[in-house]
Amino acid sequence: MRRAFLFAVVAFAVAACAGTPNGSRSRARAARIKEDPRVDELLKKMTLEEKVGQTVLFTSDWTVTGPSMRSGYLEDIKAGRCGALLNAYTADFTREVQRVAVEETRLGIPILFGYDVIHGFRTIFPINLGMSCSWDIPAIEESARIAAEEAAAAGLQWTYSPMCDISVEPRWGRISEGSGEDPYLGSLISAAMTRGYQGDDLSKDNTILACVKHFAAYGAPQAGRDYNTVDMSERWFREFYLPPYKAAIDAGALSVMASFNELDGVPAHASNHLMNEILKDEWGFEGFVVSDYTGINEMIMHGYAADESHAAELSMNAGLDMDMMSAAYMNHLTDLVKSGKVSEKTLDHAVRRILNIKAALGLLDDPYKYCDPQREKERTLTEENKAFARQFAAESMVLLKNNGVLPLKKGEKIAVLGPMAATKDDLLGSWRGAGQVEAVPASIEDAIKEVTPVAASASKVVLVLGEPWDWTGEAASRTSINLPVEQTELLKSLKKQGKTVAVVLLNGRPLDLSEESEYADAILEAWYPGTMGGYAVADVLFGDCNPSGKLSVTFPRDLGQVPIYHYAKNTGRPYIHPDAKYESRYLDCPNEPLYAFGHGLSYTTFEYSAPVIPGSTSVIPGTDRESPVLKGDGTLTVKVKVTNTGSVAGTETVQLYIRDLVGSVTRPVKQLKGFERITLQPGECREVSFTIDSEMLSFYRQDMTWGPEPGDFKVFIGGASDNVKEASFRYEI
C-alpha cells in the first residue's frame, strides 16, 4: 500500500522531470548549514591531538552474538583520538558506545555513527539500479525515507548513499548500486534519496545524514575493472559524470565521500580540483568529505604518495575532512600541523564542518536520541514497510520480451525450475544493508505454489536464471556478463522438449541476453528484488500487478559492443547503409543493442501519435520550409497523444529526448530531458505536454562556458529510447 506521502510529491516529480535542468549548472544552490556557536566554543577548547580525533573514521565488528568493537578503539574513542564509527548499530549497543564517547572523555563530544544503507535497512528493497528502472521518482524517494526511519531507529545517524555514479560499463560489479547509465534521470534519482534519508528537518530523530559518492566519475574504471584508472576529457565529465552528484547536492546532501578512481592522473582522495575547486568553491557545499575505506593510504599503491604521512598530508591539503580506516590522520595529523605542512587552519576548517553537522543532527542537544529499543522495535519490518516494498519491487521489473505466455493464469500447472528458484539469499542481492533472510518470507517457487499448482510435467515454466548475488556488486567486475552456460543449456533443453517457457531473471548488470532471447517466451528482469521479492515477482507473473519497468541501461547484444549507450555521438561515418563497409559498424554484430535504454513491455500496448509543438514558426534558412520557434529565455511546449489500445490498465512512462543537430563541439544523437509516467485504462487517450526552455538546449561549449546554442533541434517522444516519433524546432537567440 503507497503511503500517501507519495501523492503530495508526485506533481512535484513531474514538473521536475518536464523541465529540470541535467545537474552541470542548477540553478539551485547547495544546502547551507547552520553555523553552531557550540561549535566554536568547542575548537578553542580542543587540544590539536582533540581535533584530529574528530576526523578519524573507525569500524565496529559483528559477531554471532551481534555487534563487538574492535581491540583498542574504544579506548581511541575515550582518549578523544575517534570522532566516528561505521558499522555498528542497534539501539542498545549504539547507547553504550555513545555513553563512553559522551561521559568518559574530556569534552563530551558524540560519536557519529554510519553505515552502508544502500537499496533498506532491514526491508530490503530492490537494488538501486532496478529502483532507477521504475523511473518513479516518489517511490525512488519514499524507500530512502523507509530505510532512514528503520535505520535511524537502530541508532545510525549517516548512510553511505546516494550513489552517484553514472555508468556504462556493465563488466564492473558496482553498476548494480547506481542509477545506470543516463545522467539526466540519475540525477533526479539521487535528489530524491537524498530528500528522503534527510527530510525537511535533519535534527528529527527519523531523518538521516545522506553521503554522496563516489566523488567522482567512479562508474567510469578501465576495462570494467574495480578501482581502477578513470581518464576522460572535462567537457564529458561535467556534461554527462558530475550532474547526478550536484543534484545531490541541491537537495541537501551534507557530505561527500571521495572516490577510489584516480582522474585526470590525480587520485580523489588528493584532488583539489574535485573537492576544494568544484566541490567546495563552485559549488558551496558546506558539509564534509570522508574518504572510502583506506582509500588515503592507498595513494601509496597509486604511485601519488611517497608515504603514509605523505598522503595524510596530500588529502587534509585537498579538502578532505575525514579519514575512513587508513588510520593516517590519526597517525600523523598532529605532527604535519606542528610541522607546518599542514596549517591548523585547514584542519580548523575540516573539524568545524563535522562538529557543525554532528550540531545539526541534534547530537550537540541530545547524544541518545537515536538510541531507543523501544523505537526500534516499532519501525523495523513493519507490515507497511513491507507492503511498499512488494509494490515497488514489481514495479522495478522490465518485461524484456513476451510472447503472449504472461501473464500466467492462476490455477494452471507450472514447472518452477532452475538454480535462482528456491533461494532467499539471492533475492536481496548486494549491498543488503541490515536485511536478514530470516525475514524474507518466500522465495520466488514459494509465493508460485501460493497461487497455482506447481509440478514437474507441465508444459509451462517458470525459468529462473541468474547470476548469484556476490557475482554483483564491490570487487565483483566480470570479463563475461553472460548468464552461466549451463542456465542457457537448461533452457535450450527445455525448448527441445517442447516447453513453454517464461524466464525470470535475478541479476544486477546488464546482460548479453542473445542466446536467452532466442529461446525464452518471455523474459522479466527481477533484479534483486528484495525481501518481498519473491511475492512481488509471482504478482507480475500472473497479473496481479502489470510491468511498467523500463530499462536504466543498455542491455548489449555482445560484450563487444560495450560501451554502448543512448546518448552516444554520430561519427563522421555512421552506419546508414546495410551494404557499406567504410562506415562505423561490425563486421560480426549490429550496432544496436538487444535492449535499449527505456525499453520495457506491458500486459497492454500503448499508441502514440505524432509529437505536435503548437505556438510561432520561422522560415528555416535556405529553405522555405517553416519550424516552430523557441526564442530566448521563451518556452516552447510539445504535445503528444498517449492510447492504451489493450485490454487491461497500464503504467506507461512517457520519454522526451532532445538533439542539438549542429553545435560548437559535436552533440549525441540523443538525450533524455523529460518524461512523465502515466496510467490509463483500455481505451483511456491521454494528451501528454512537456515545456521546452533553453535550460534543456544547454551545453559546454567549445570554450566551456555553459548556454545553448541557436539552430535546428530533433524532439523525440516514445515508450523506449528506439521507438519514438519526432518532430522539429528551432532555437534563436
Contents of the next structure:
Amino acid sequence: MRRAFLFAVVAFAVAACAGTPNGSRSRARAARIKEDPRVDELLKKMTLEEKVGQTVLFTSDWTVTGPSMRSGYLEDIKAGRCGALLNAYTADFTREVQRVAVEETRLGIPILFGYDVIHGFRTIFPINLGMSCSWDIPAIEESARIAAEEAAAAGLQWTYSPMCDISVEPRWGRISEGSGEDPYLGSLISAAMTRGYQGDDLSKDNTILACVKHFAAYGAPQAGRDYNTVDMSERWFREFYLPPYKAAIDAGALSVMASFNELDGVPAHASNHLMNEILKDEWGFEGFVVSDYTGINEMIMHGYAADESHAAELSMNAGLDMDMMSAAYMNHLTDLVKSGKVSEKTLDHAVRRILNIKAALGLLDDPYKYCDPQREKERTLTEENKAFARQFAAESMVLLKNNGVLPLKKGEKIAVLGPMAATKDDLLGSWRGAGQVEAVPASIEDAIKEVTPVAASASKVVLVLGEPWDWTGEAASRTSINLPVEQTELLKSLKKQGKTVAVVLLNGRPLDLSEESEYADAILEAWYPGTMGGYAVADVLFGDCNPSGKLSVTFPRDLGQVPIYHYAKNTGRPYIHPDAKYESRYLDCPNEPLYAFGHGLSYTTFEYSAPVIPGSTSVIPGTDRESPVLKGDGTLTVKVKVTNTGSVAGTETVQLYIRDLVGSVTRPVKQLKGFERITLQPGECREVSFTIDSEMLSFYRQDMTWGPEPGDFKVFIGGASDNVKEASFRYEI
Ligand code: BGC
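Structure of the form predicted together with beta-D-glucopyranose (BGC), please, following the form predicted alone?
All chains and molecules follow, beginning with the one already shown.
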C-alpha cells in the first residue's frame, strides 16, 4: 500500500439551524476546502491521461451473488483511466478493487465508491416523499445518519442523495424520490440529509459524501414524462426550484449531480449558467460536479452536441468535473486538451476538486478505512436501526380521511384484503439501496395478524391498495394517477356488502382518490414505508402510534387540475362567485384539491385560537385602521394557542403561511414560511410563536434583486394550508 500523502482538511460550514424551522434560517455557507498539499504534489506528477482518469466514473456489474467488475474496467483502473466506481459495495469487494487501484497503478490514487443510498442502505426507511410528510427534520437527519453508517461500513464513501427536486407533477414517477412541492420544507430536508450523511467530519468511518441532485429543475418535466424538456422563467426557477439545492450546499454538501433535462434550451450537462455561474461562482461551491448516468453523451440526442468529443468539450468547459458512464471524458479529454479546446487549467480545476474530496474522506490516509467486514456486520440492520425505521415509518404516514373507524380495537375481528396486503417487496419502494425483501420481517397482513384475529368474513376490513413499487421512481411516469380500476371496484363491492373499510395505500405519488374517498371509511396514506413498514402500518391502525404526517404535496381531485400547489397566484379573476363564468375555474371540477398541502388527520383533534401579533401598531395610510408593524430589520412575533381537544395525546404540525398583498411582481396567495411540531396531552394547550423578519418577506423583485417590499401582509396559521386562521401586519422600511 502506498501512503505518499500528508493530510486533508475540510473546514465545514457553521451548522445550519434547520431543526427549528419556525422562521429561523441557515446561517451556513458553502463548505470551504483547504487545498491539500498532497493534491498539488500529485497534480505535478500526473500525466494528462492520469488526470483524465480521475474524472471518469464507471459502474460495476452485478451477478446474482453480488457485485463484480467487468474485466475491461479493471484494466481501466489498473491503467489509471478510472478514478471512481458506482454500484460496487461490501467491505470485501471494495477492498479488493481498492487494492488494485492503490497497489497496481503508477500513482496509487484510491478509488471513490458511490451508490444510490436514497432512503436507507440496508435498513430501508420510507421513500423520500413519505419521509417529507413527517415534517420531522431531526428524524430525517437521523435516517440519513443511519444510512451513512451502514453504507460506509460496506465500503462506500459517496451517496447520490439528497434528491432536491421540487415537483408539482404527479405523473412523474420520480416525485416519489423528492420532498414534495414546497421549497421551504424541501430546503430544511435537503440540509438535514446532508448533515446526516456527512456529519461534521467527512473523514470519519461512519460518514459519507452527499451528492445534491439533480441540478437543476429535473422535477418539472413537460407532460410529466421523465427526462423531458424543462422551461420556466429565471424568477420562478430561483424562487421555487433552486432553494433546496442551495440549502444542501450551504449545509456543506461537497458534490452535485447534473440533471438529464434541458433548461431554457441548454442541457444541464453543458450549462455554464447552472454549474459555473450559479453553483461555483455565485454560491462558492468548492466540491465537484458529476454527470448523471450517460448524461454527457445524451447531449448528442438532445441535438446540442455534434458528437461525443463535442459533448465532452461542452461539459468540461461548463464546469462538469466527472463523467458518469459516458466514457466521453475517457475517450476525448486528452485530445481536447492537446488541441486547446479545453485548457489544461480547466482540467486541473476538475481534478483538484475530485482529489481534494478523496483527501477529505480520508482515502489518501487509509484507502481501506471503509472496508472492514467486522464493522459491516456490526453496524448493519441493527435492532436500533430497525426500531428507528419502524417509528419513522409510522410518522411518515398521513391519515387522509377517518370517519371514526380508526383506530381499530385490538382483539376485534378484522379482514385484511387487497392486492398489496401480503407484499413485502412493495414495502421497500424504488431506489431501495441494498435493502432486501428477506430482511422485511412482516407484510401488513402479517403484522396485523400478530395483533388481532384475522377473518375474511369480518365486517371490518383493512383494504391494502396501491401502486406496485416499480410504478414510481425513474422512468415510471403515468398518464393516469388513479388506482388500478379493479382496486376501486373491490372497495366498492365491499361497501355494497355493508363492510366498514379502512383503506391503506402503498404508493409513491399523489393519486386521484376522489372516488375512493367517497367510499372508504378511512384512508391511511402509508407510501412505501420500508423494511419495518408492515409493523408501522399496524402501529398506526391500532393506535399505538397516533398518526401525525402532513402532506408535503397536494392531492388533486382530478389530473386535469395539475399542476396544483398551495403557492399559486391569485390571477386577475380569482374564483369567488359560485355561479360566475368568467373567473379562473373549471366547468366540470372545483378548483380546490381533494387533500391540500399540509393536510393530515390525527386520532385526536386540535383547536387553534386566532393568531395574535403583540407589539406596536401604526395607522394604515388612507384609513383609520391600525395594523401591527414590522420595521426594517426588526422582527415581529405572531402567537397562536393550540389545544388538544380530543381524548388521546397527539402530535400536530403548526404551519405558518404568509401573503404579500401587493408586490412589484405578483406574489402567491399563501407561502409556507415556518412550522413547528408539538405534542400535546389531552386537554393540553400550548402557545406557539413564530418570529417574522424581513427575510421571510423577501422575494425576487421586478429587477431580480432579492429583498422585501413595504406594504400589507397576511399571516395564516393552522393545521393545513386550507385550514388556517389569519391576521394582518404591515412592513415598513
Ligand atoms: C439517476 C440518478 C442516479 C444514477 C446512478 C441515474 O439514472 O438519474 O439519480 O443517481 O442513475 O444510479
